[in-house]
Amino acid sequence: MPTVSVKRDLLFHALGRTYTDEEFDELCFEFGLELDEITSEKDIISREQGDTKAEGASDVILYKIDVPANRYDLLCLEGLVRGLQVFKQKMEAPRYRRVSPASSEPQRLVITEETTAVRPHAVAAVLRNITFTQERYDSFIELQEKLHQNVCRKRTLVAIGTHDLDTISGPFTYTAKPPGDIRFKPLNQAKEYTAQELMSLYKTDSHLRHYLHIIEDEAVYPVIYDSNGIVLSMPPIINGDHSKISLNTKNVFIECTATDLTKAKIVLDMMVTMFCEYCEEPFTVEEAEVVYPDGRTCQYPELAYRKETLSADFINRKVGISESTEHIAQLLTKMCLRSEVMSDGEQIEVEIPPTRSDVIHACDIMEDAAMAYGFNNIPRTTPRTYTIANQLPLNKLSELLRQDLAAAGFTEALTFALCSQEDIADKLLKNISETRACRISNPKTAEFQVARTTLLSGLLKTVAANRKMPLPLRLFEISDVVLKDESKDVGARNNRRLCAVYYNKSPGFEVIHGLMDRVMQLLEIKPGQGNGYHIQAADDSTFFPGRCAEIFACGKSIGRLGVLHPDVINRFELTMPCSALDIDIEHFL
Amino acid sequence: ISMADTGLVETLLRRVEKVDGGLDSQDVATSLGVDHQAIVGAVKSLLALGDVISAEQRSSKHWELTGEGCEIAEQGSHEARVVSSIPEEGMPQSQLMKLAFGKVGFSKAMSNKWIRLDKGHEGGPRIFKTVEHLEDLVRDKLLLVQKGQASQLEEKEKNELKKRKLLSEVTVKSYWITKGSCFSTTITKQETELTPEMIASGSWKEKKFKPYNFEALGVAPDCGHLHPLMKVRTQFRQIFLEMGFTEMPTNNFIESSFWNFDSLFQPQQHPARDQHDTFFLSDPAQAHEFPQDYLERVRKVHSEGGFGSQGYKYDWKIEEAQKNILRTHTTAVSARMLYKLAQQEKFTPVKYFSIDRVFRNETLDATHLAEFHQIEGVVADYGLTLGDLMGILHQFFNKLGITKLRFKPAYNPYTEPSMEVFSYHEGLKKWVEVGNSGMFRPEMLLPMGLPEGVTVIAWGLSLERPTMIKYGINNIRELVGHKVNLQMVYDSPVCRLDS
């Protein structure tokens, strides 16, 4: 859930009243964000520098704000403020046009053959005669880095590039060249580098250098330039230095280019729809042309208005309310959604507005509507569903299991599923190629390399780490381990398992043993060969050699007991003997 | 009792019948002229068996006689020594010095006046006693102390011996005897336990049996125990099937990105499906088979959209849906059961339910693990409203113990709505988040052939959270995993959710 910081003071003026905390704490709850923290720049830094580097620091207060990962239109004070004074009814949700130059051709920027192979896609736009001041251009710098971090997936799918249109001459040209070709002054830096330079210089930087991986092994990289050959960018990595916007920029060309268009679309819809009532102009936004190579040409942004019909009775039935549907499309419009009830007095059309881009189902506008109504005023009631409860077998034999392991006298452990290759295989004499074990392939840490093909190891663990404790443990578990198994769809499938440990100053075969019989008998299976079980000598690595039978229920092989071989304990830090039982419980369903 | 204090013990006994109040434990070790611990050891051994004596603790304030007090007691005073050594032709004064008591002596029997100095004498300085008979008092108040009438000592005088080191104030701790509710001066022996042949002979009429130790604790059974998260799994189960809740089979821990994501409508870009977010697997790496036409209904809606959906309108990769991952949630689970569902001929009403492990390849802390348990319910059937999902969790929690709830509205890309759901901690004395819930997307239900009318609204939860609120435990691999003290799953209680 992406967090928005803003200014307490900012957003109470903007909002034209002030609140409590606790009265702003219930809006946003109200309204489905989260005041997350109260802080201030001061305690930020003193929290996670140290005091003495905040001394000076700014201690205006901060809220900080979490917002719904899908509501690109609130990651900004802007549109913050404009969500939450059309939820309070305070003003309407403004109309945002698109309007050609008044007395010239649209900035255009050409999309050459070349950026196929690494981004293929751009949009455009310009702000025209836009006011900064600096919380203003703080917040639409703040704003692009949310956007990267969230819609724009990191700026793999989508990076925004924003210039003063009056340092850059149209048309644009957005092509892809070989790194060595491409020279430039990058953004704050002093002299001009290639690409190959800039790749190496931002190794070392903390923020540019989580981007490098988007282009860096392609042949070539994307670049904008102008009619001059000035570079505006190098997405999705940095701008160029000359044409970066200050406080006193006056028209801003903003540029999004992408591995999906339709990210691109909503990123340049929300970076303008935010911003364009800084406009001489307010709500209006000024369009760009984008030509492609095969010639089309389109223009952006979109600010798309999509229209939906629904009923009011729909509505009612989904929430559980009984709401006339005037009073729903007024809830709808609370939300920035326009709504109007039809002349039949049933239907609702509902205007989705370029800064919704959240909303793609009737569902979504459902919701909306509900979260007006008040989720917490809705009636709450009991489903009239009449059903029959089953237990899954596999979980019902477990838990009967269980209960009479623990009344046999053995303690439960709970282990971990996932664990190192060493765990399942080395510690336990084990050749990894024979445990059908399944590989992670990208785990952080080597607890984390595989999943358990068998419990023993995770209960030995648990008594190494409990070699404290009075003697003997008696230690079991009755849980999954995962084997590879080609006849499944995932090729792989969970076996439920029950192992037991004793461990003491002897081994204690019979009472592994003994325990194993007890099994037997709440299985309901008696001494013998065909339909009973019996053991018979194995050999097993894991086992002290002639100390290990294999176990055979109803004529199968259902699992092994046996004392340990001494490596095994010593491999897992161990120093008494001990004795193991470990078998497949699924054969008794 | 053992056999030597027997004779102590009965000779007390006998002097606890004869006085009418009862006696000083003390007092009786004087008069017996034996070791005050014997008489205290005598009436330990008789209060062992029952009412026979009561006895009262008491301290009281004691003189006794010093070392130094001893000797004068036993030699008489420095100073009457120094008279008697004195014979009648008188002595050097040095010769005198020389002795033990001399110094001491001298002044004192000089202040008294019992002898005299002649300064002048020829060959040095010499003593001569000048009293033949004298009352020795301080020896005599010392001996009256030592035969324990120090009473009859004025205050004032016992201070000034104690002055000179020669009497010191103790505090004597003693017992106060009196006869107890079943007084007798004859002792029976008495039995430690019931016997076979004490039933069978009905001996245990005639016995008397040693009282038990009810303060102390009790030998501990010789048991197993539950592991306590699994006793708090045990009791979700119950209400989930108290409320007719169906298990689902959750035993596939290794999962297909497309049952995990694709089915729910996830997009493929969504950083839940992030190798940061979740683990992946390299062997086996890929899903190799899928209900064909279904997979090209949910790369419809997600590319194109359709079902009433604008969808996500980008390219959606087959081979994104293939690769196998470690599932970062049940509701992989409940996709394959209400896909299984849509597959009946005709649609009948479901109530699932389920709790196993799900897996995130997350940083660590110490509220989160790489694993933990799932908790999750689900409900299918026409008709049911966002007010019916809030009545069920109300019904759910209820069984927990928890009343007080309300819902936030959330964001989830499976569900639409969603709702956080918080309950007011009467402890913390705010609203904390207890689960997530919200109604299945229509892209996710209507490509799987689920009819029109059809809702499915589902919550879940963690099963540690509860767990660790209810045992008090702070940090999670208290709780779960091999390093988790094995004593906290030996003591821990019964769990009641909702008490």
Second form
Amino acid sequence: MPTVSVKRDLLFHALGRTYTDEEFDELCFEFGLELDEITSEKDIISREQGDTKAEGASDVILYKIDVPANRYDLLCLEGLVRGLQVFKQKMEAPRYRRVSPASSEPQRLVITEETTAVRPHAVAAVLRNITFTQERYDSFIELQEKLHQNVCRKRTLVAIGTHDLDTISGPFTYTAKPPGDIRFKPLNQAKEYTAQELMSLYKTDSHLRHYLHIIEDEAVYPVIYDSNGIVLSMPPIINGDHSKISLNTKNVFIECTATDLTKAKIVLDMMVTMFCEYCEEPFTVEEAEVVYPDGRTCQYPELAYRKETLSADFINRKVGISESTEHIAQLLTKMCLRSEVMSDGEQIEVEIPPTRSDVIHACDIMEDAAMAYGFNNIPRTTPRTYTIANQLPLNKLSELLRQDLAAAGFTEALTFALCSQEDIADKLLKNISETRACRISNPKTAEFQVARTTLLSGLLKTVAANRKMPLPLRLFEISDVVLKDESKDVGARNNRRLCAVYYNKSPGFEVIHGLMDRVMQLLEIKPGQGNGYHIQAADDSTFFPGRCAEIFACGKSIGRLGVLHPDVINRFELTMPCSALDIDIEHFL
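Having seen the form predicted together with its partner chain, could you give me the form predicted on its own?
Next up is only this chain, free of partner chains and other molecules.
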């Protein structure tokens, strides 16, 4: 859940009254939020960087409020205050309007065909005659960052650009050019750079370096120019310094470039609806015209209102209450969903504003009604269905085996389900193509490239990290591995396995063999052919030649045990012999 930090005194001033911390915590709960922490900038810096760094920092009390991930309208002070005021019935939900410019044509943003290769979509709007204070300006910038991290998916889906309209002139052109052909002075820099130089410059920037990968491998980079050839921005990386907004900005041009047009519309709607109350004519937004490469034109922002119809009986049944249609309509209106009872007295017509993109289905409306009613006010009832819960047989077997392996003197380990290709292939002397591994398409680090196909590599890494512990080291793990399987609808399946290792000055094959015998004894499988279990010599590159055996139970191969190959030991940075057991326990269900 996103966390919104707001200054307590500023929040109370906007709400028109003060609350104790307990009262505001209760108000947040009633509205479906959570007051996560009460702190200050000084406390945060002191906790993260030490008391010395915190000297001189602000002591202003901050409320950190957890907001549902899909409530983009609550990511800033303005939206939070508006929602709470409507909820407390101190004001009616505002009605947002798109208006045409009073004395000229709308601002125009022309999209060229070259953008198709990188970020094909763009939307735009104008906040006309807006008045910023320091607090409003800070909130405006912070909302952009919150949206970038949330619905924009760290700018991969949408990137927001805001510009002082009085410093630039339309029409604007959104195009894409080779990096060497783009040159401008970026935000807060003293000189001009080419796009190539900027990518190198920002590789060490703690903030912007996280977004470079989005376009750095593309042949062309997106860029927005005004009619005089001035660069407004190079999305999704940086805006131009020429058009940066300030406290004195009166007219703001907002553009959103995107790979997802629906998300772009949502983001633009959020930006303008949250701050249009500071315009000379509150809650109005000046439209902008977007011209597509095929000649189509669209006016933005959409600020679309839509209506849904549902019955009071549906809400009463789903929530577990018995309220009149009129009262349910009032509850929904408190949640910024204007509602009216229809002529039949049973149906409710609900108007969903552009700020509530989270409302997709009738169930979302029902949830808001439950929230406004108060979750603590819903009467407790006995469930109508009677079921007895049971542990999954596979999990029950796993738990029983864990207890007995621990009793046998082995310590349980819990290792990562993701690992590098090297861990499951090269280090185990195997070819990656033989492992049936599922690869991660865009791994964050080289450590997490594939889903593990064996538990052995994780246990050996655990042994390596605990080399200084007294010998012998006895470790085991019972967990899932992931294997490609074309017969499954997702192309892969989980497989529950048991793996154990014994690390000491001597290989300890007899110890691992004894552990296998104990496991079979617990599973009530007797030694022998047919319905029993037995081992036979096998060749496996992971194990020392002549010191590997394949395990058979009830006529099926279920795993292997043996002494690990010295090359495997070395590749995991170990110095002593190690024996291992790896079996599939799903065969015993």
